[in-house]
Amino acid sequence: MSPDAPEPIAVFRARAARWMERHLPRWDDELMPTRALQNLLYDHGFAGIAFPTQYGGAGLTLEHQQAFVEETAVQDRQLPMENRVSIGMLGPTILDRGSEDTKERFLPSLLRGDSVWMQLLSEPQGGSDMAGSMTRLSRDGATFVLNGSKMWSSGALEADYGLCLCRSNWDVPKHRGLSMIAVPLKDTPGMSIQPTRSASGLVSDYCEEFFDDVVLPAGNLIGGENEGWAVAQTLLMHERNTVGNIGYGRLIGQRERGPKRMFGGEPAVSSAVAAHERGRLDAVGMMIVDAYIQSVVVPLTSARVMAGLRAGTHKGQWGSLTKLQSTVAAQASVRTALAAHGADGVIWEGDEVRVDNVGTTWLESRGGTIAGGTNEMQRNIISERLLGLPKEPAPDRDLPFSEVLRNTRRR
């Protein structure tokens, strides 16, 4: 074996298994805070397994990361699930698109868990047209000034940094006038963050952010000035991979129990029990069967795509396929649970919202089919970029963005 060859997977898995037995808490133990858990992994060489060593990673491969996650599932060990955005989406984007300086400056603290990152993409007037961003980034000598607002940003109140897509040139077509910049979220002059109440009635981790002359160093740009669309595409690819449980964001093992625990067990089994207890099994039996089939097929699809990524046979936006399949299956599973519980699924005692109620979960489930690009967008991506079908017409694609805005106002 070459001295530069990575550690064999079997050897790595055995080493990781021994370490987990001594150091990593089980899901049935008291939950370890996310940052502390990430610190623990980093201190023992298991954070950023597929990231290069010069940026704080282990310098191994995604196959090693998959082996580590599978072993945590076997042993029922905790993983920092709330850090999936940082590790699975933002870190890989900085790794792929950042300058050497930004990678050295940001990645070690991100992998260590000392800084948590999230994304600032959606805007109140933007809908699904992310390239239509109107949050303004203006150069002022050696700095930039940020003005505007973002919304539906997950985890902004807890995060330390956000990657913000903004308009830096209004006189070129909209995709060519965007920049991506890292925004510190703690005690930043001119910035405010407000939580958003979700459809379930709960105050969620979704937030809205307001920027009023926020001054940022030019060194916080990720990618070049006016190259933000390419960075955004990379970020969305990693986001879809994470939602689909592939790539850097693979943190869920097939046998892992903690985060998947719902109403006392696996969703399909729990729905079957609930339906039997309420005499509804005949009415919803086929829905339960379909939910169970999806629970088997989804991880198989993810495993197949992961194998293709490792072998080089699956290139491109395969994360859109796994994201679409997993979110549709998840929503169908919750819809099945709601049908199985009947009226009991939407009724509870007291005025407080019950987070362990299937009705509340059903309301929340729509978020998965919207976040990271709606299912309609995923179908477009799959058809155009994986199947090679023609793109939808876009008459404003080559117009300067300022002209698009003027045409919109005339209507």
Second form
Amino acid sequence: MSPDAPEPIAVFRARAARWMERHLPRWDDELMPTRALQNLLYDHGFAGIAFPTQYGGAGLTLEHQQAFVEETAVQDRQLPMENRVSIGMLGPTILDRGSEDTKERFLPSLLRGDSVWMQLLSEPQGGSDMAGSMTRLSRDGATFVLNGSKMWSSGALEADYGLCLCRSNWDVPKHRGLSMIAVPLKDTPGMSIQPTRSASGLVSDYCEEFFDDVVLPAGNLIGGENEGWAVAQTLLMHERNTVGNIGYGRLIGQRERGPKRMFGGEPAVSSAVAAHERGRLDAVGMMIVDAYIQSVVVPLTSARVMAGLRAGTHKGQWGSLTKLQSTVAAQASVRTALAAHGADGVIWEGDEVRVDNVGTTWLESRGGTIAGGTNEMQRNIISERLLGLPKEPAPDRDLPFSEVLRNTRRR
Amino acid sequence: MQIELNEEQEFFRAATRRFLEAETPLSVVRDLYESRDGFDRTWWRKASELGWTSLLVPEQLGGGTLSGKPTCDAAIVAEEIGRLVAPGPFLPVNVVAASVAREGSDEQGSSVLPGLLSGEIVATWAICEPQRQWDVRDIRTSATPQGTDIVVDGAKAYVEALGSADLVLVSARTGDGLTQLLVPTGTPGVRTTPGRSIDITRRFGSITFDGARLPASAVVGEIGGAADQIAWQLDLAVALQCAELVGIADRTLEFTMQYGLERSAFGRPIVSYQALKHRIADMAVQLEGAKAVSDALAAAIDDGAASTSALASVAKAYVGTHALDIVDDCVQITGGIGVTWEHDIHLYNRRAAVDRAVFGTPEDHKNTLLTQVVATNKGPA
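Could you switch over to the form predicted together with its partner chain, since the one displayed so far is the form predicted alone?
Then the entire complex follows, led off by the chain already shown.
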């Protein structure tokens, strides 16, 4: 296959369809461990479909990736959904921003699922103002030393590497003194990880990480020293794409899309049954239909945005729009289920704590509009970057970061 | 607002926009407020020459598509009409032309289509009955065979462009089945009453049938066999209407953002405040969703997809709700000048409100979805 003539989509789709019929288990079959599933895809050329071959990818395009994902939906085949962050967000960021050396070192094992990556962005004192990062990266000859802490990082307990945004220069305006560095998470001296218990009572996969003189090789920088903000922007874009299911992040097939798979919500149909059985369909009916309508419109909108990005009618950070739309819809759907099930959704018989109920799902769903950049930040991005409205005033923008800190303390 | 248009479609969109900007700018739309019909017949013939009336009719009957996807082609015109709240019986004429092309006899094809396509004849569709819904179950007007004739009794309401129409496609009931007939407005026993709407140029009317006697040759399709065709026409009407609503919302948001950039308060453009930026971001989400579902419906009709009617209900419920919400919110952002006759935004509010109501309100369609789709566990694929 010559590089200027990639395999036609239809041919690829047919090849992928034949392969998954034989190799990929169905969702109804026993669940295959994430790593084994990712290995399987990689070893047959179906991981990193749109990544160049020299980094372990298949050297095809995002349209091929989309075709593959759609085909898994048609055939209801398992995909390594636990790897969405690693594959949909971190891999593409390293691809876009890493040096030749880091791409060659990190990408093949990431795509094969042998190393799982996550992001270390938000900190205990703030998330939306991400450029205000206080985690300190100091140069010490050929190595760096990391001190500080990160929070709300999904999957840190399972991951092998975290991509960490930290401050490497305190004497320049905040956006210009940041660096992004890869931190090994397993058995790293000076590093500890604690899971955060979420309001739903589940021990959530959100974690807090503490760095105490963690020594890192300079070769772990992704992007240049003090050029971390651009890398963070790229990472955030891929994050929104993954939540909004577009771009490299288009990893959920149509059939298992929607609230149920995204945030554990109940789809409209089962809410309708529950409300009908309990004699409240008249009152809850319109909420249910609204949730149903969203379950049709949301995937059509992502498909439209994908097509627009391909055709060039859509440019820039459209993931913010699909992220905003899908998380609001998912939350409303779970809220509807809460209304439909009534007391049966929040009360049960027996002594044990249970989490397999609509109430817990609802508690858990609250995070969707906050995680991945709050929806208020997405509304800023949509209005400023997609629609061209004026930017928010930022009085700290051009001050050296150390002065911003002094101002804050004085108040 | 389809994404991948071919060259002919792009050319057609540009030509349609130029035509509307030159012939019926908003100043002309305002002037038509006082007129009886709300549009000029000579202008309508010019619009027809552009191809507005021929897209849904196959080539061998004098029409032709640009892309092989006739509903998608027609949606382009509907969007442009929405953007300039343009006059003219685009929707009813196209529904009747498509219906005659699909189901009509050869004789109907040769006697009616040439005039419809050239703009000489104006036709409209009468389906909904007074105080009822756009639902085949609500059709009570009867079409009863007597000898070689069909006798029609009953009443229809909310018929677009009735005062200008030479022909009315009437959807009626024959026993358990449904029948459609082409009825000339001058037929004895047929009485039309003109009506207006809050829209500047769009006129409606009511029609009663009191033993109106039509020859069997007036029947479009089979007597008692029109149920599927009527459902198809409703889907088509909703698709064209949703495209118009998308055009309305798109254009309104565009000029409102422009206004908000030019208008300052407390030393800043008003749209630099998050109070407005966040509302506009939510509108952008709704607008993108409206475009996506509206385009998907047009494509589903052209593909003859199963469960297209359920998708039509989703589309009307979503687009009908959000297009009017967007225009309403834009009025709020525009402030005092937005509630004056002088500002153009009320022209858009008027059209959006009428579109919201005709061919079923979003609430009617939600009822349909609840009873027919969600509760029975069947949805669009």
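Since we're looking at a predicted model, the values are computed, not measured. The term rigid core refers to the most C-alpha atoms you can superpose between the two forms while keeping them within 1.5 Å. Numbering follows the first chain given and starts at 1.
Once both forms are fitted on their core, a CA shift of 2 Å or more is seen for residue 349 between the two forms.
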